[in-house]
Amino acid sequence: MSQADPDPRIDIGEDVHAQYRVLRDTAPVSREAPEGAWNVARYEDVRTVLKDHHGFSSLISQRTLEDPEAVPSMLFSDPPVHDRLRGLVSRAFTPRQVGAQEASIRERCDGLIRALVESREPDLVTALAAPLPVGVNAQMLGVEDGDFETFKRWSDTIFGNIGDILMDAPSEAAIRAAEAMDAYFLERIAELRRRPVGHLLSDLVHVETEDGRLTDAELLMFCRLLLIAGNETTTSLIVGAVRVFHELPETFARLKRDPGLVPSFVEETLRLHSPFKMTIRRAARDVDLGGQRIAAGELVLPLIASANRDDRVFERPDEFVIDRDPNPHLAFGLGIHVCLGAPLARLEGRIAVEALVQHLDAIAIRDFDVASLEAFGAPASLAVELQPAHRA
């Protein structure tokens, strides 16, 4: 990189979206060091990486690459392994399964928000944004009498170490959390093989196609995926929605007047405050992208949060437009790895926003800190100020 080139390093302590804008305008495909990963900043280039699974592999875990016996994650595998896993899981994780959760999500959300309103020190994450998806996902996996706080702790520990887990070695804490989670589910999987019941995990245990059934190891992979990635997506979406309410209070008032705008509000929140700021791929062969030659084996970081604010695609990209249409954001990915749980996350997000608007007249964030909200993953806590809805 010459002295005239912009510095492609991304610092969440500064205005990260200003930095993304510089990358899009002057260095759309660039890297910090000769051996570093490539940052991909523009919408069309990010879209290319996500769609082209032949050129950009999802098999990026060093341990999976080095250990042929390792059980791949559906997120970080390529066809034909990915296609088999997704095909089996998709047969159980159907629109019917998602739709069947709506009544229980509404009931759970209503109870959580009532408790939030009554709290002396209301915390959005610990009272609503985290326990809502944890409870829903745990129930779908048959954890009817489980300790949701334990599941959330496992999820946070593993997700907080995801970089080391994929690229290096997991921490002792992450190993212990994974072992505890695996032991818990292996016991339940064995019981479900003997006596099937009516929930998602049982369906996954017994689903069968010409490719066969999921093994215990593959079922454990899916349990981790749902309890970790599924939790984080919805938690971040709810935090993003309340951030919009804090920065643009008029949006809250508008939703109270017109609840029909909630679905488009959720989509615009996903675009402006993407739950996952980036993902990762590995070049499967030498490829040309954005005027750069990327060699086979080099890592590529599609910057989803940058792509979703690209003014080449979105008018007024840094503004929240509550009824934006069309809204082709990439918050849930694209191609064969598009998020399988996106319909559930959208449903949970929509119900949470509807319930907040119903129970409150206003909500704001205390000690608002942009840097903590732009970090990878949702914050562990977020103190809020509430104005309960006036009842006639």
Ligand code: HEM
Contents of the next structure:
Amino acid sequence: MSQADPDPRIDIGEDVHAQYRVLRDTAPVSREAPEGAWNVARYEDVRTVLKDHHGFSSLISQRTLEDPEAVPSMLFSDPPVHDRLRGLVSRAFTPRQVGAQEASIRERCDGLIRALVESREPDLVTALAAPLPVGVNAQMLGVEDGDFETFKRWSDTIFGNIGDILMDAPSEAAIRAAEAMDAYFLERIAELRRRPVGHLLSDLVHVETEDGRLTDAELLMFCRLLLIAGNETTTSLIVGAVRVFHELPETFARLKRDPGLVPSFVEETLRLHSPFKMTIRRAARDVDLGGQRIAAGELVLPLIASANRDDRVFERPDEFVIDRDPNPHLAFGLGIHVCLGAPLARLEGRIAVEALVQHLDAIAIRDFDVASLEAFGAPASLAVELQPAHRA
Ligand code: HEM
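Having seen the form predicted alone, can you show the form predicted together with protoporphyrin IX containing FE (HEM)?
Below: every chain and molecule of the assembly, starting with the one above.
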């Protein structure tokens, strides 16, 4: 690819970060086809798009655009609808609410890691990285133990189809999973209206402000959003951490010696292996960005994973620097849609890393395949080799 003739196509199978670098250097705001979405590759431009919710709308789904009755998800709505939903729901994500979950997350994580260590064919994703966040979210939503496996299946089916769901072409399986999940939660919501219990969904059912209560449809949308926004991303964070241990075993030894580095280890993992690789906006009016004119209505893809390796902001951007400070990565987004679950995701990430370091002396990935780890979404499975911690 020459400087004069940049090719703005991105092939996830190839070294995607090398391609992002070329985009940042030669075509920072560009698109693959005249009618296609605009890729935004540089940190400053990604920041601009995420912060400017007047210029870049989150109303993406055709269905929400065409049907005024449709209940939009918080993630894909603009003010004032967004502000109302976020205002009601954010009460459940205060530091106190998140902190109150720490002990139960640790307990859940320890149990999962013990089973992982005892497994004859240890698989990081199926044994730990997937069930940890699904379990935490299921508990927040009051999913009962016996229903957990079904909940996980719905979650996998819906997430596996997220691109098509946004573009309004969900598969039959995703439609059935969404309907079954809606029916399950509608029943739960009706019960909770009669008899409140102490979990997030119950609190949301009863929360009341000057904006009024959340409707059943809004509550259902929130249950789905937790699955979409909270499960797979946190799985990817844990996979990313183990990828770092595989590629740089000295980081594992360093955390064993100095567990105080775990928080900055997690931040650097979020930067280098961003779980939410890109997001999406629609230009609300004609906007100039990075020397390009983006017309009203056109789709824009802020490439978070690219922004997080922009050498205009980060020194040695492709290196893992365990104590990088400052680390202003955009892994959780920015502006009015900044990740509501970030404190919870950070807590889960820290607890998982601490538990791995405590229970193991080493961990490596079998059949390491970069392309599958760079794909969108977390891998469905990841075989690992473990060395249980030697106890004196
Ligand atoms: C490492 C894990 C996670 C990452 C990297 C992540 C990343 C993100 C990003 C980038 C956004 C903004 C997207 C945009 O602006 O278009 C977002 C939004 C959101 N996230 Fe997360 N997320 C994670 C975990 C979670 C968890 C655990 C929850 C909840 C249990 C959660 C709930 C949400 C919600 C509700 C939104 C929408 C906020 C809004 O529209 O105002 N996320 N997340």
